[in-house]
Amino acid sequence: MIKIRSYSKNFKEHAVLTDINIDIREGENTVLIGASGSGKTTLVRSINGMVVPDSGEVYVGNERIQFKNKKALRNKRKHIGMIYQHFNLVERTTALHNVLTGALGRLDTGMDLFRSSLGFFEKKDKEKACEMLSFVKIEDKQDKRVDKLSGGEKQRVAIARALMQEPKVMLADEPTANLDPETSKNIIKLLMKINREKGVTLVAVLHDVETARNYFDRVIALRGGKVYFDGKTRDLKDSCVREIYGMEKAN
């Protein structure tokens, strides 16, 4: 499903990632961990073309991402959902409207896209948006403005929006960073439900090592811009975690 080959990325004179090679199978759930600055976010954002590598290639669904071809990149992003730690919602509109905007990613250029961009969505899109809000258990908030929602509710709206794209891959960049522990656990459980019930390939960036161990099947750890560990979460030993984070105490 996802292949990363000889991937390297520098920001100015700083090497963020060096010669990364990773294969992620269809339907797999994978978590990226590592100290701040280890390249986790850079790597996950390269999978949907938001970050362009200096060298190397990224494949999704056996097709190479053409980072400089806007049309090809748009087509590839149609089925790649993205969830952010800061939610990236339109705060002054309703939960339902935010979810509906997820439909834009599936539309080609033309009248459908034009109408939808102005807020005129078809009945089938509205029905699907309500269905997605129900799936993430926030259907009772569909008419509420996003800026009146809690952090956990906002993230559920963001997840429902991503589901509107009918994604084959779901990327989550620190989706629980701004949430309390109990809410964080519920959001991770929801992502696992999507992975399990919808067969969506899940790649998440997390700082909480114990959450990674408790919920994910596979962990990839970055250290110094390179893959330091890649294996089953049950094989991630405390001594390895200490090495990944240097002298920092693991969460």
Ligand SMILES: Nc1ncnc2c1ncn2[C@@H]1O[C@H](COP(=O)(O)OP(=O)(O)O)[C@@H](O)[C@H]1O
Given for the second form:
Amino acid sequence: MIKIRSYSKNFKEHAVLTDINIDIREGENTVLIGASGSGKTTLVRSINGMVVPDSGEVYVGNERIQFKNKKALRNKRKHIGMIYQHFNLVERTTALHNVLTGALGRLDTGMDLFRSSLGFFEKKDKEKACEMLSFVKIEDKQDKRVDKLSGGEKQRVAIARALMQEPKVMLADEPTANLDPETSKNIIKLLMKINREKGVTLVAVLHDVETARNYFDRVIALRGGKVYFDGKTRDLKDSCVREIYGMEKAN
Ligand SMILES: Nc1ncnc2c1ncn2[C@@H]1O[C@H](COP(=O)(O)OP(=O)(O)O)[C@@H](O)[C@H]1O
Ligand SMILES: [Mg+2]
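Next up, the form predicted in complex with the named molecule, please; the one we just looked at was the form predicted alone.
Every chain and every other molecule in the complex is listed next, the one we just looked at coming first.
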């Protein structure tokens, strides 16, 4: 489902990612770990074409990402949901409205976009948005303004919005970094439920190795911009974890 080949990225003189090769199968759940600055965000952002590599290729669903072709990128991103640590919602509008905007990525005509910008959404989109809010278990909050919601509720809205796109792939960059431990656990469980029940291929960046171990089948660890470990989570040894994070101290 996701294929990364000989991928390298530099920012100015600084090599951030060097010769990355990764294959992720459809329906897998993968956690990406590594010390801060090891290139995790750069790597997930390159999967949906937000970071252009200096060399190498990225394929999603057998098609090569055309980093320079805006229309092709837009089409590709329709099938890739993205979840962020700061939720990236429109705070001054309702949960439902935020979720409805997730449907915009699927609209093809300028007329549809124009109607939506005025707040006219199709009945079937509204029904679907309610269904997604109910899937993430906050249907009772649909008419609340986002700035009145808790962090965990905000992340649920963001996940419901991503689900509106009917994604094949879901990327989550530290989705629980701003949440308390109990809420974090529930958000991870929700992402795993989406992976399991909807068959969505999940790639999540996490800081917390324990959570990574408890929930994910596969782990990819970056160290100094290279893949340092790639395998089953149960095969990740404590000594390897220490090496991965030892890098942080060295900086
Ligand atoms: N847009 C950018 N311009 C310059 N340097 C960047 C940019 N984005 C990331 N970097 C650098 O690339 C390295 C990896 O960053 P990042 O992918 O955010 O790591 P992580 O998510 O693992 O903390 C860091 O040294 C960071 O400073
Ligand atoms: Mg990051």
